[in-house]
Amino acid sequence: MTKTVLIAGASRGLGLEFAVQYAADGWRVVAGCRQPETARGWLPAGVDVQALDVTSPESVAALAWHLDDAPLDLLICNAGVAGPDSSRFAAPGDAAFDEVMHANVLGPARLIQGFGSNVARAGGVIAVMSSRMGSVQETESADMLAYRCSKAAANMVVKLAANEFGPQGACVVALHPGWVRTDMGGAEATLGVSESIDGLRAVLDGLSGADNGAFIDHSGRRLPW
């Protein structure tokens, strides 16, 4: 039987190169993107492009009545923002903050109470792409502040949803894709975006529901709150 990810922010980046590589191996997917005639020209035939706004609840309900009540066997929330890049502790701007906190926070915790129930049906997983920077335990500067804050605020979306959607029969995770040389990432990055998809892909295969509510990185690793 074939699959179906869904996958919020799959026009460029990450979300990009999960629905090249899912297309690839045969998957339905469904491309969540903010401007989807424009993806169309990149994402690959037979994917099918929706429009998608995390920011905007009646953009998740539209595309929640698109699928139905469809099992969905991944869902990807993968859409974000990096926000100020301040090198030092700074408190950014109201606008700014939101926009962070919108995107990142409340975008996943829309996503997910508009189709945790399709993915519990299929016994699948709910992916939120976090960041090494939102673990508390490991943060070590001072820079980023509203982007670490909205990663910090995603992973405990991730444990609550766990808590809801885990006995359901969902997988909930945080994911850490490492530092990955993509618009957010820069040119400095450590790691090209395949080789992060590679190694997160198959992590998402290896879940079990023992891995429900748990922080990984593209390697594997457990990483700390």
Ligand SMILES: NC(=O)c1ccc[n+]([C@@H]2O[C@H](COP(=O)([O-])OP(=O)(O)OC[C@H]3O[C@@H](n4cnc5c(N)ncnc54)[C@H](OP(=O)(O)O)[C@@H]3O)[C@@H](O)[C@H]2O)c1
Given for the second form:
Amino acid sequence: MTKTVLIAGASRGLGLEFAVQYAADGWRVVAGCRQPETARGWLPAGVDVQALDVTSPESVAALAWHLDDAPLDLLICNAGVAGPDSSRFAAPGDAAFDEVMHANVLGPARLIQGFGSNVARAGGVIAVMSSRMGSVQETESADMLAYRCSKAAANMVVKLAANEFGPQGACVVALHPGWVRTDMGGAEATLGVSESIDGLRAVLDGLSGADNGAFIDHSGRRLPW
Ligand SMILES: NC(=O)c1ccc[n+]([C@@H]2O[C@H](COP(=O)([O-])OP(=O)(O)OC[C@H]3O[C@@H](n4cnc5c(N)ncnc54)[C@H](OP(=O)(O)O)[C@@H]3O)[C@@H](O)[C@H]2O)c1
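Alt. form predicted together with this ligand, vs. the form predicted alone above:
Zooming out: every chain and molecule, the one shown earlier first.
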């Protein structure tokens, strides 16, 4: 039976690569993009490109209406922003902080609230694109306060969702894609997008119920919170 994946933030970078790879493997791909008309220009034919801004409750609700009760084998909460780039400890301004937290924390929470039961019904996977930069234990610098705090908070969203939707049949995980050459990762990053997504897809393929609530990187390594 054809599997269905909903990817939030599929216009560029890692989300786009997920869409390309899953479409090539015959999945039904629903690609949520802020500018669907533009993204349709480079997403593969057959991908269902839908308007989605994860910071807008109305936008998430409209997509939920579009999908109705359709079972989802995979929900990838990929949309994210980096926020202010600081190399030393620096509290960001209110607007910058709000932008990062709304996209990176409230965004996945809203998506999981909107689509968690579609995934649970299919016995599927909810994956939140977190970051190793959100691991409190592995933090050894003072940079990127807003981004790091947002990903640490997104990890809590994952744990909460694992407790809610795990018993209903879903597996909920936080993922770290590695440091990847995208607009966000920059040209100096160590991994290409296809390498990262190949790894993450292998991780997603191999998940079992025992992985519910785990934080895992593209190589399959379990990360500490
Ligand atoms: N690259 C890395 O090294 C790295 C490392 C760790 C974690 N991550 C995480 O992986 C995810 C993807 O990163 P990336 O490197 O692919 O970033 P990217 O190249 O900057 O792409 C970000 C994607 O998120 C979308 N987006 C941002 N805000 C959105 C919103 N409010 N609603 C819907 N879509 C939104 C963007 O859409 P537009 O085109 O409309 O802006 C774009 O498709 C992020 O969550 C990031 O934090 C990346």
